[in-house]
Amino acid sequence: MLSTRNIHYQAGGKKILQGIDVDFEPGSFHVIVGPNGCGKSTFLKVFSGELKPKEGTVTYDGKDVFKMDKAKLAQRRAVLSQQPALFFPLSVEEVVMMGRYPHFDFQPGPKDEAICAEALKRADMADFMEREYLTLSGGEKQRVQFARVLAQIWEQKDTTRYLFLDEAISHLDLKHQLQLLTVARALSREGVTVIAILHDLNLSMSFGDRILFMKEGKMVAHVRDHAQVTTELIKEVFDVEVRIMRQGEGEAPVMVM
């Protein structure tokens, strides 16, 4: 499991996260929303084991982030964000098989080539393995990353995986997005813990196991149950008037202006 206990960080003297704690169990889709500006990426940053908390501590099976080997974190936790800088004209093959070099010394395997070929067909990008990757477009370079941080979390069932996307499917067409979110929630499935920062509350709900809904720094509500989000918990956390529309037992409601 992924814990966070009293998380403390700032930047310039100003308080960008306010004594979070959080349990992320595995198995589960988490997904963490709020307004612009709230911490969610910084605290995305301090669970990944980007940044470190000006106090507190996050540890993954009770194991403290920062003491762990690096090379072994990369086995087991890879993190998509909004959009990767890469700017080398690396063929889309060799963009995903950037996620296995934390599996092999010096060269590549038939069995890293075949994972990183199956991870671009999860992708919805396999036609596109010979491609330099310079020429795609945005959001086919984002699906290219997908399939990278896929082949970097592949396969390693003796222990548990961590898969974090923040803000990952701003690029993405509508079908891709849906795509992108049905692949982690059937990992998810698999036994991954799965956190992902999403902005499109009808999609969090669509998805989420788990709803955690952040305000200046802080985690305001942690929801399970979709009867749980009303309008009165939107208002407080976006400062916005919402309709919910309950659908069908067993659906997602529906959140229209």
Contents of the next structure:
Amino acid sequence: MLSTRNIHYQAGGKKILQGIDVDFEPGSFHVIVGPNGCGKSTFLKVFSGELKPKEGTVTYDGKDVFKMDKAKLAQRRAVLSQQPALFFPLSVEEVVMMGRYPHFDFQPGPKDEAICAEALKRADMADFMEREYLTLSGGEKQRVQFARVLAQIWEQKDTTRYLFLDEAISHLDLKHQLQLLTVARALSREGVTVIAILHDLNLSMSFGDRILFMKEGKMVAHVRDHAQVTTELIKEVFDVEVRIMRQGEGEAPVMVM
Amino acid sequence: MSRKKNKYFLPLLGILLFLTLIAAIAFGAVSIRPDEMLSSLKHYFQGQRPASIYEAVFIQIRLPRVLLCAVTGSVLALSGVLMQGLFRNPIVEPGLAGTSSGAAFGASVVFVLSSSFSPELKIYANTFLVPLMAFAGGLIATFLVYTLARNARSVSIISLLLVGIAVNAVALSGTGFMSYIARDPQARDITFWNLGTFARATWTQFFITGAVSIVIFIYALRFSKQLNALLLGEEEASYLGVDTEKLKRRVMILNTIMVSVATAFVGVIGFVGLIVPHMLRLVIGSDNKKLLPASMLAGSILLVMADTGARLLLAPAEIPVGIITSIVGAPVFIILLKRSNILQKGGQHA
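Since the structure above is the form predicted alone, I would like to see how the form predicted in complex with its partner chain looks, so please show that one next.
Full complex below, order starting with the chain above.
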């Protein structure tokens, strides 16, 4: 269980996070949504252990994340951001192998190489192994980064693994958005705690087991059930009028602007 | 080019370096034949005096000079790789953090002050005080850049670059002022030193620079994984378990030591640290595990060639080697930039 308690964060005198208490249970696909500047990305940096909050605690299975060994943490927690800016000539294989860095000392073993190949396959980039990273399109680059992140937390561990997606699908076409989210959901079914910041509310509802609504650095709602997503909630969080079309049992509703 | 075909690249560079060294030793104001090199070495290790003037030139002048040149080249190239990785910018120079201009200022102060020294003291000043002050100048300038660029908890790369430009400008004007108030011969010393020269190479200088280069190479190679991860960005590297603040600090320290030591003995030599890593990135990519050793070898080759040119072109007079590296280096660099896509891609970043 990943738990945050009373998270406060300030930057330049502006209160960005104002007391967020939330539990992310393992084996679920969690989605965080909210308007621009509501603190989603800052919150992700805080609970991933990258940014120390002014106040409050983040615990992974009861252990304070800011007291953990960074290298150890990296063996079971991976983060995919929007689009890492890489300007140096590297092969796709070399980029994906970076995901294995927390796991080997100096020389990657055959196991690491096998995992990289598998991860590329899973990101639908199997044929790109030998390619120059800089020659790829934006979407292809992002899929390589996804493979890198998959390789990082590939192996089953005794402790929970975590995968965080920070607006990771923004540059992908529809097919690969779905494909990436499908792989992430499959991982959540293997027990990985997946937490994704998404913009598309319909994707959020069809993939998210739980959806966290944020506004102005606070948690507005943490829903478990599609029935809890109402027009009033959307109006409150995004200040937008929508119609919600409910479908059959077990199917995500569709939101129309 | 496929990277898999490049496993012969390092041995190839090694052979090329060996041939370059032999050629550089052989040619000069006096030519030395290979059999003279061997017999000179034999006499030296047997504790005998050199049998001929050629043997003496070889063991006392040519060999230390060529070897110092080789290790200096390797240090500069190594430093280039580290700095480019640290700043995540493939067109960064080792001198950017103020190290070489600070060292130049330190040296120029000694050149001007030493005019009031007695002749004996002057020799002493040139052998010990110049390297010492250059080293101190390099350290102080880099420390200044690093401290000023630091805010609250972390050092941002952009502010490091900008503060570096400012501190470089101050150090350069300091050096300029020193040459302005200097008398003719000292001003000439300052100019020569600013352009880099191996004319005063000694064995001691070679051993010090060589030891520094090897120790730092081994140390840097241990960071190759972390340096690679840093290419993705500080945040991504951090998510991969890299303590980025610690890494940045360490790389800065390594770089300062390397550049200060290299600059202290031979003066400021530009472009080697910029061009060598850049050319190699185009051929073997940016994986530091391959790039670091390849850069050391290629840096040696390039600088030894440049110094041989410096000795031969206007023989028996000498051209400062820095002039050669810049004249050859700048156009090559521009051609490389035009041909690679880094100019477009890196532009948004720089």
